[in-house]
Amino acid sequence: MTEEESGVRRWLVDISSWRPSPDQFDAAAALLPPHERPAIARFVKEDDRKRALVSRLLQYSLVHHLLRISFHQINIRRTAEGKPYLQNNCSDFPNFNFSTSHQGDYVGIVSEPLCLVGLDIVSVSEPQGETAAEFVSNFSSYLTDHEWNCIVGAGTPRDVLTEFYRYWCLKEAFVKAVGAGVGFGFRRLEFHHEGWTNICICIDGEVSKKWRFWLFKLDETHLASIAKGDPEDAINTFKKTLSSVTIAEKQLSSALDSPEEAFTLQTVEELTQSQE
């Protein structure tokens, strides 16, 4: 089955290699609907504007590529919690949904036709003005006792920092997948793994067999996580955007257990040309 037929996509852009002139930046932004542009222009720093622009270009390019909808006809909206979703009718993929993330040098997007999907990218950067232990202690209330013990016992300060970011981006990916906002209690989630493979989640103390997780090392300083799971777990505002919330167990298991593929690197030039 081709990617177009499956509705699955994993795209990544390295923005450090994109150095647009002001005119080139404005030309790329002009491809987007007017209501998307203020969210880009509000950033002061150039890198922040680049991330915001590329995040939106990824969304529109992906929808155009998979569903053959022209840029000016794509209708992407957001729930009250800020979850982006496609408002256009999508009969081929009843639960078509996507998730974006950006930090450091990378901006990414993932999509699924049936399961919920969430993406989070983190840059494992050294904290400024405090030690790694002091930095991660700021987040101890978001971690379970099991996770905290794994983090502080990881080894060197760099190991502690990396271990923290692994757990953090997994939690973020799940919250993004279900469409929850910043008020979701991270401590409700606990992750277990075998050398960071076979990752499983406990939600409110109960092991869930309806979710799968993957961790990727993008380079020496960036990690990404993908969460894929049951549409029944979407929060209500996001659930209303899905056409087929209840999925037969066999169909859900098949979708969850399909092999996870690596990201495809895209360039901004490819994204801007894709709408032609």
Contents of the next structure:
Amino acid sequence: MTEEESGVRRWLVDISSWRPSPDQFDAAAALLPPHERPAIARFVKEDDRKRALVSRLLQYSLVHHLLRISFHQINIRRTAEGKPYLQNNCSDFPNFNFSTSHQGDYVGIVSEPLCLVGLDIVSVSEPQGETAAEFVSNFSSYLTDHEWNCIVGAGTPRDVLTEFYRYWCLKEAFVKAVGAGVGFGFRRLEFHHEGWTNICICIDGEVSKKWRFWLFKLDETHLASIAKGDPEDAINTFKKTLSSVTIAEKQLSSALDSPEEAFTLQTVEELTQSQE
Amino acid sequence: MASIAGSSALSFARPVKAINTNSLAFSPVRKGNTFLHLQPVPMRSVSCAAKKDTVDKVCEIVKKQLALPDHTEVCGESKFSELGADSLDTVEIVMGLEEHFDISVEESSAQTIATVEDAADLIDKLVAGKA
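Switching from the form predicted alone: structure of the form predicted in complex with the partner chain?
Below is the entire complex, every chain and molecule, led by the chain shown above.
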């Protein structure tokens, strides 16, 4: 590696073409430390088990790739809220943190060395047995009045659905970045944007200058959002795992304003081979 | 939360949930058992066991929401996430339960529901509170 390692990664796997036999699945799972395997096995649906496995392979591959540690030496734990983090981070990246997401055909991971980062992938799918308007209204208490108006005024039912999923996806990315579980009040967050660029967040009614957001269209039905921001906003259980919570404003601004990279597509084979 | 005043100015009817004054913030008991029970009879915790009827109904609603085949083993210990529920599914499951049992679940309580048993316990308490 000729360039200085930044610790920033954006990886994406399309699992639709990965159809492992039970043996192949088990072989991939065997690469992970033993404590991860029961968690994968407990998923009832095969596709969920696949996503759970690939999600974990991404985590371990990423840490292995960046920090040059073998899988079985990597210690990834979870906070009480379920936020995964690298225990005993001895790397050059003081706040090394990562976020995975999976939905439909995609599993993704993002990492940052200093700022918090969160990823959410959604599939804009037609609701079963209810209209777009009915579906979206189920979640009205998770949206602010402003967001609600934007959504219901978006146009066709498909537009309404897509708009809803954009707001939901952004909220999830933020909540995951700060390490909160489902208990975080989604209604405390309000997003503003210009044509879905220059996306900014108001938290409890105040504009925050210390967060950046991006929305990506992965394909016709999948969206991904990335949230990147101030480690001070991490919730306590996650904050404890970080080394440099207080960052000088200039350093934080410079990190926040660095250009956002596109996702790199990985295959499951590449992830499993990286252990050899 | 700075919610915008003058909600009557909205041109779209926005569903407003009535707050049930009997709703409780429920802290689920974390059971030590990490395995998914495949028995049809739900495991009962030592105290405050949810009624079997409630657990059965929750299983039914969850299976429907997650489009699980009828033969899927779902019981009190089943975790929503392991059945394939994402955050959106969980919200919809709770709404389905509210409609069926005619109760109102606080957002803070809804978000602590991880298993079928958690949901059934909460429902029993809310229904008892209404009686």
